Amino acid sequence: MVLFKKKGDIRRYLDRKKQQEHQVGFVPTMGALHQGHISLVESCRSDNSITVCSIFVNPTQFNDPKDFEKYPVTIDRDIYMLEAAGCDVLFLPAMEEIYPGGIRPGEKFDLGYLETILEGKYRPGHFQGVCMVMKRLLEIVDPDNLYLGQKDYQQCMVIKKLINDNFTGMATIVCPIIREPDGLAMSSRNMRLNEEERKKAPAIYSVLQSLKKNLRKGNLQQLKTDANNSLTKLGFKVDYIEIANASTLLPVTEWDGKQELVTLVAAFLNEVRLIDNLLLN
């Protein structure tokens, strides 16, 4: 694996590459990797003859100053997975590699309804932030395929429609959920988690399960509210439990019985938040 710290070091070689035909996949990352983020990179290696990792903690997309300062580090573990997992090349910048000159107003993302709604309500800014980076990296990596997870619903969304706004040719690619055995999707800030917080965290995947087991056609304010009263219970701090239209994200009450459904949560253990979705339907 070969390892860049300069934006030019990096696009200079990956335009030697691009000249001799070779694909170019992208897996953007903030780092504390696990086994979802290297179910991604097995995915770019699968489908492309040159896989980019980046690790970069993006301080623009956290709206609490104290999440950005407690969100886990581990960068020798990191560079050793991603070499078991056989990247290609691993992006690693300083933050004046990203943001020349420090972090300043920028551009403003057209974003519709997507940061009005979700974690777009709960974390004002986070989008505009993912935006900021993601728009810097893609212009340095320029992938063919960028590929994402499924756990960061609206977060895919937003990218997807960056790309759409202002790259052309790439593709974006969503892979599943990768879960712990016990149920719960694999996360950074799983790290967070105390011992008894682990213990109650799965009850998150059980809430969704049973949304769905449950779901049928007509009114589904009763199931949410249930969803939202079965986490109060058990000790979480919920933001939101929504079921919404799994192609543009709009809330859903009354569902007809055929329209693609997606539900998502996301919910507070003492100072730790977590979210997750699952399809529906």
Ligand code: AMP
Given for the second form:
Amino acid sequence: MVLFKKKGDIRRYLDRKKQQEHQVGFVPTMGALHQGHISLVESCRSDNSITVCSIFVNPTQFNDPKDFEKYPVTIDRDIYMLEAAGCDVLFLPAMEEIYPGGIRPGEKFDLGYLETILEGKYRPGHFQGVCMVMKRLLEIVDPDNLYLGQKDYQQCMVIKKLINDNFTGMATIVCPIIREPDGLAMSSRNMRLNEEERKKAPAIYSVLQSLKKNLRKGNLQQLKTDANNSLTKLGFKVDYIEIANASTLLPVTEWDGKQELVTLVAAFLNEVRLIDNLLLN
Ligand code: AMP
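To complete the pair, please output the form predicted in complex with the ligand; the form predicted alone was given just before.
Shown next: the complete complex, the earlier chain at its head.
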């Protein structure tokens, strides 16, 4: 694996590879890697001749500064995992490479309603920060294929819009959620759970599964209320538990029994905010 810290260097390297007809796939991450990230690297490797991964903890997407300060950093282990997974190129930029001259208010991205619902509503400014970093990373790496995880369902939609509005000839591949054996969606933030919280955390997935099992045509409000109550009783502070149209993410209250649905949840266990989602039909 070749490691680059400077955008000029990685760009020159990838330009040479493209001249040699290589197809480049890209897996952007914030590090503290787990098997979920590695599954993206594996998909990328099976479709492309060059797999590029980036690790950059992007300050502009943290609406809560405490969350940024506490974001886990495990860089030596990450490099080892990427090597073992067969990643070809790691881009590890310093802050100055991505935000030269510091963080300044930049371009405003038009994300429409995606910015005012679910994660957009509960994490103001989050998706503007995601777009800010993703646009810069995509300009630097200029991949043929971009690999994202369904774990961040709404983020996938936001990034697809960013690509649609700003890039051509770049495909997006959304990879399934990788879970721990007890059902908890893998996440870098899981490292911050204490023993007791870690035991409770898989309840999120159980609640999503029982919502799926009880899904019936008609009004969906009771299902959402029951799911919310189950999590609250267990000690979660629920930001939202929603049932939405799987393609638009707009909330669905009356289900016709046909349209494709996804249920999405965000809930705190004390300080740690967890998200998850499940396709329902
Ligand atoms: P992050 O490092 O949290 O920014 O995540 C980097 C990429 O990995 C994003 O596209 C995430 O959606 C994806 N990802 C994170 N957790 C998982 C998971 N459990 N399964 C699959 N993909 C994941």
